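There is one chain below, alone, in structure tokens, taken in the form predicted alone.
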Amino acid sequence: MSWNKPLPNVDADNQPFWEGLRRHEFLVFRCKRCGRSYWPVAYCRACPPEPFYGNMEWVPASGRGRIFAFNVHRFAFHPGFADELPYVYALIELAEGPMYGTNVVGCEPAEVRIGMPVEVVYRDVTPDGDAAPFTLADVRPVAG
């Protein structure tokens, strides 16, 4: 699938992710120490900050969790989303406690509801002069 929407930026802290997504598995940053999970935080907000990294490590990830928040698009930012108006933005409340923004798919926008249990799905997409697929995660709406 061509692709010519903007993508998500990939930095040195996030590109483990980003990989994960690739291979269709979802992972979060997990302390050693006393086991919070977070994403995108890099360092654990419970324990001492010393070893500042040293004591996170990306773990896979259930892929589920609940709507905490959302809002329907109805304007596209972009050009490239116009196509897929009205779409649903959600924050996830992941299972693991961490939140995840993502797009809300395999539903009508007027059936998403807050706390409304969902699960991840991969979505491979190919930019415009680019070779490599990028993965994204997307969530979609699951029974309770």
Contents of the next structure:
Amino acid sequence: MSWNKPLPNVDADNQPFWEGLRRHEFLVFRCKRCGRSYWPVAYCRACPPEPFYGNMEWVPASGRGRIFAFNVHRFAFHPGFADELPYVYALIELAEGPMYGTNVVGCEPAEVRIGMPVEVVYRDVTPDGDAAPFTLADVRPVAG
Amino acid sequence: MTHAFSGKYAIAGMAFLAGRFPGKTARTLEVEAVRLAIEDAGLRREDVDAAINTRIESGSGESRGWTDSYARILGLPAKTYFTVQRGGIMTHLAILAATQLLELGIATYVAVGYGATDWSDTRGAGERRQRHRERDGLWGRPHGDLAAASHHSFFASRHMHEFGTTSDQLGMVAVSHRRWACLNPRAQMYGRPLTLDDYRASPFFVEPYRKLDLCLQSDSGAAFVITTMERARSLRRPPIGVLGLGLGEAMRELWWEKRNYTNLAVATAKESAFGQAGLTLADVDVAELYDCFTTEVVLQVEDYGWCAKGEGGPFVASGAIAPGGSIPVNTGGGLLSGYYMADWTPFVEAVTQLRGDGGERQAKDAEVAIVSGHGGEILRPGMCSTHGTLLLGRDA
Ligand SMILES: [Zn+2]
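Output block for the form predicted together with its partner chain, input the form predicted alone:
Let's see the whole complex now, leading with the same chain.
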């Protein structure tokens, strides 16, 4: 699809996450010692930090979570979103603990509720021009 | 028991310009505000030997590149010039730095300035477009998290969910601020009264936020001169003492801690500031609170303790923060109805009130004022992390 919206900013710290999305895997940054999950990059708060995140690793998460907070955009701050209005932007509490902000798709804005169970759905994007293809992780309602 | 810092330093001069200044650069607005603040103090520019510039964010638009300083343009004999920058706690951090320059004897009169062209930058898109546009390097842009309202509205979403706060209660924040603005001839919304019905008719922007839940855009310049209380007493204007200063950060905890969406990082900031000053909330006569959106006011009346957590909605709806209420909040109209200068808006209004210059909106016997600052997002999507508490007081 052509893409007239902002591109994700991929840097060395978040590149594994974006590569995971290309494979349709939703990754979290997990502590090798205790298994606590983080997103984005952070040292485990419960374990001693080893050099350059040595005690942490990117691993696939369940891709499940619940709506923690949400809004309905009825104004396009960027012209690329003008045709999307109204769109739902939500904070998802992942099953592994961290929150993730994304769009809720697959239902009407009026149907979105806090606490609603959701799962990740992948949106592959091939922008025009020089930009590399990327994948976004939206969420859709799922049976609880 | 007050800290030795409390009351030792004072705001000696203050000035601001706010509204619409097409054709003026942010740099020039800052220069003019500093010039006026020096004049307000009854000083000459030769007296100012240190200069601090404040910015809400680390360089976007015009300020990305400009390194020229108001100190050079004005011809101040400043031994040092530097920028402090973090979200909406500019005046708090500038006072922290400036008082240390004074404490160490590096400087005797420190100027602090700010300039912005937010209204001119966005005038093509309507008055309530948000200046604060997210730049590269942040997480939510491809999903449409593009402005402060995109994620700040999560505070409202959570407060409504957890405590039953209503749109009408947020509307009463907007109405209260407008009532104050209608008493402030310098406010952008002066002469434009607002009713709750007007609020209800305001279109949703980022639901649950309507247009009227969002702050204004302004071109602005603001400045103050700070020195020791001892020196300030011999100057032109009544000195306004720095009684206490505190800071807080939500990022001390995991950013997804649920309470971070219904509380601001007030606790440590409040404890430090009130501890230094030896004061309690009951001593505060005027509250100038950072009101980027309506919900931030609801959170702060709870977090500071004017009402219990969760009761902010009914509290603001009761008229408690409006003219004639139990605690005057944002007496100049705030960011919502006065002018947008981030934490400079509450700062200049606190100084105005403590000097007794509030005119029709003057709070009675205003001796102690609180200036809160808020902002400094930690990541997208997320919440603002930083909070500042500044207590100012009339010279005893
Ligand atoms: Zn761990």
